[in-house]
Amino acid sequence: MRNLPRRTLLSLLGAAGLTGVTGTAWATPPSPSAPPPEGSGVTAADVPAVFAPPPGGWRAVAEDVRRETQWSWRSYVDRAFGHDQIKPVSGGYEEFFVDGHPMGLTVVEALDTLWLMELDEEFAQGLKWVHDNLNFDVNASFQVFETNIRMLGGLLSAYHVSGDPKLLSLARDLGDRLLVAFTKSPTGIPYRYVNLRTGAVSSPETNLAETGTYITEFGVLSRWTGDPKYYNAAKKAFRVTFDKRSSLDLLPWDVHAETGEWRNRTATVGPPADSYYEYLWDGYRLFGDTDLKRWYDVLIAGINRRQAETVNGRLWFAQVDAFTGRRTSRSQSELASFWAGLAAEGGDVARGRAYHDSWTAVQDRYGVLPEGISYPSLNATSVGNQLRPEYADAAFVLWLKTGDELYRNRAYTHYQQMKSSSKTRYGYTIIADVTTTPKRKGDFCPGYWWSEQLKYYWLIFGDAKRFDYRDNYLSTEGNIFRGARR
């Protein structure tokens, strides 16, 4: 599984909350120890621990994540360096698009972050590494939604972030590559496969994020090379699965790119369907195009009329049959929850606040999420946890929306969480059982834990000085395509 989560144009309120001293209140969180009110319902089992910012105030939070982060790439470099992810508990490595082949994949997910640090050092030997290494002539199939969010996003936001005409050259190339799923298919909804080489596709049977997540990457490709070839048919695939809803305003999420019809019944905000969503009010935001925001507003307002519910004083998603509204299952992926902070992007604050209110719900329980559970319980259904950004990219943008402390908070418990469960001698890697004291790690460090989760802690913790607080863009990968200050 991967995190297709989600971030959008993001605009402050203000001045509040750039620095240690904001603009806004800072709410004082209850004492961990303090009962809860009378007559509130909430039991004592229910008021979370709360971290208070060490002295120093968030800056200092801020700076421990940049040293983590540059100790984290240090390990990567000695042990891994232009492989695809690190293993940091044996201190090994892997690939992830293609056994034996390296793609450098944690260095082009490293790039932007690590700029937007001031990490120059680590930043420039990231770049040598791509100048010298990267090369898109494989003979090989590449899963194209994968390479699309990771690789194409990568370079574009390096390039964003340095204006390095070689990185534009490196992913202009990689969209032609990229391109023939879109074009070799009689809908124009993509293959999930492409040799990068040969052009040989494969894999009609898709999903909707793998077919909706490209409008971000190949808009800006577009608008960078001044080619609209990309932007083009990245909306046209949008716009035959919009026309194929349901009478209900609902998408099934199983698709096939040559027939254009629906494989299955169930419609979902959570994986395999995210970040379709997710892109039609990005396409908009970043471009313009009214009739990403139209699909968006159709859609969104099917699922909350169809598929939002109030279990236990708490908002959920549940999955439904598109075609009659029959609900399905109450289960709920960990990667659902970056739709708090799309909701709030979309103009719906209040129910992006109510959403997020309900994962801190599981946060609290677990300390670390779970990658699924039963929402009426919150007992976990896979008890895994794959380093996963969405909670901490949704406060983030929470954060920005509203001003309101209460997010860094519970990005900081986040963070801290993390550092206490994930920490192994040469890096950060995956939990493989979030339920056991202590928690039972894995040996992985996944490539968006650079280009995701580290950003976040990074942007909401400090006062980040190369990056536009008010008018800037994260791609669903984290990487940032608007906003660099070079």
Second form
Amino acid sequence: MRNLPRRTLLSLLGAAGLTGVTGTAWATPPSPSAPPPEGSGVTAADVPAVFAPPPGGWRAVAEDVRRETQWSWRSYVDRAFGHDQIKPVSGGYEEFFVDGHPMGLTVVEALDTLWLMELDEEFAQGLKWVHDNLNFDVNASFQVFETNIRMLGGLLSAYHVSGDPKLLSLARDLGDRLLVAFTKSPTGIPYRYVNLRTGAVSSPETNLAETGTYITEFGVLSRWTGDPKYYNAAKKAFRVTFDKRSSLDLLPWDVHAETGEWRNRTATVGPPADSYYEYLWDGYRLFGDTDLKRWYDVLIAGINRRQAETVNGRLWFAQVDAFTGRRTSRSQSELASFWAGLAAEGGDVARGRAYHDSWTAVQDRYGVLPEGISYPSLNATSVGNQLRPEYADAAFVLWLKTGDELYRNRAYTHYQQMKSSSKTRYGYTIIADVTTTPKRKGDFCPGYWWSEQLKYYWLIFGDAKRFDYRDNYLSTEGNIFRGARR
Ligand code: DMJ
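Moving on from the form predicted on its own, please list the structure of the form predicted together with 1-deoxymannojirimycin.
Following is the full complex, with the preceding chain placed first.
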């Protein structure tokens, strides 16, 4: 869970002698050479090298994160305001959804992060842009999954932190336009694309993530508008696919929205399946829907039985034939590293810890995780890094769940590595090759960077007074739907 009771957290920190100044929750960082905490499941040899935290401890790190955010935001406003994504090396920009048609993706992704960081002028600047410019009456096809987790989720989280009714009305308008991808489908599995103006749908060849990553955005939209149609559509897509699971309780990732037939046999926990499982758990957490919990439990048990394996002492998840269980690949996408947090949230802290340890070995080797590896050797099979948040996300979740400082240290290593390899003239950029020295940069800052790792860093290093550490929810895109303290 991302909602360890604050009291429990403080007592855990206190028991470890880690609470700092009386009356605050600031923890003194442990020495990098200190042995790993008992019960962490790691040995001293497994502990990654960490950069020494600066004087001032975690508070100083959090302030540093805030400064970097403010500096990056100013560059974005100067060079690319309203465009979807800045190109931080050249100072240009590019659009994400539709060529030549900006949707302010970065603004929408950044809003709740800016608010949580108390960057109120920047938040107001972004909100004004949304009021003045954002309009979904666009005659173009939008990818339903990305529009949901980024734009709908961004608007809903900004509404949650501000209560501004315009944000909810924009979210409802967008939700209605996206819903057509579900209601036009004969099975209830959404088409991948919908034209936001005309409602024309396309691309019935879809996958698990694009089938089942809606229930939290659609669910809070239902809750906040009082209209259950969004939640019901998202749940139906889950039910249809769950009911077609193999006798091994596994799901192939490739499915056809019009026929409901599987288009391949491969089960994976990575893309394009990953957040399907995440949202089963999250839907249960947010709405208490026990069907979702049951489906999650059945599928996770199947995955742990048939896909989990230990290679060279490390836990990984193979790709397997969903109908026979035969292993088909030992490659692993960086995106799968979020699974460490999901496993812990779902109650399997031991597997969560072990899987984070596995990815820490990769971080130790490359500094920055490559997009893909072959896990028996840890060799990179895809050498870029799209400025990814998953490892930091999992560290944040594990820290909330266990109170173990190991995860704050790992997030700190991730942050320092990002600063040293991705910082450039006008912000932070992707890495084209993590194996070169220095790491070769690309020229592009994805929208999720504003919504995800900046927020995870701020919340894990700081004692964010606008965040309820006891009771909260962050979506797959890092959007906050519960736990803003206004
Ligand atoms: C984000 O858009 C979300 O986390 C999504 O679920 C998959 N990954 C990207 C970031 O890597």
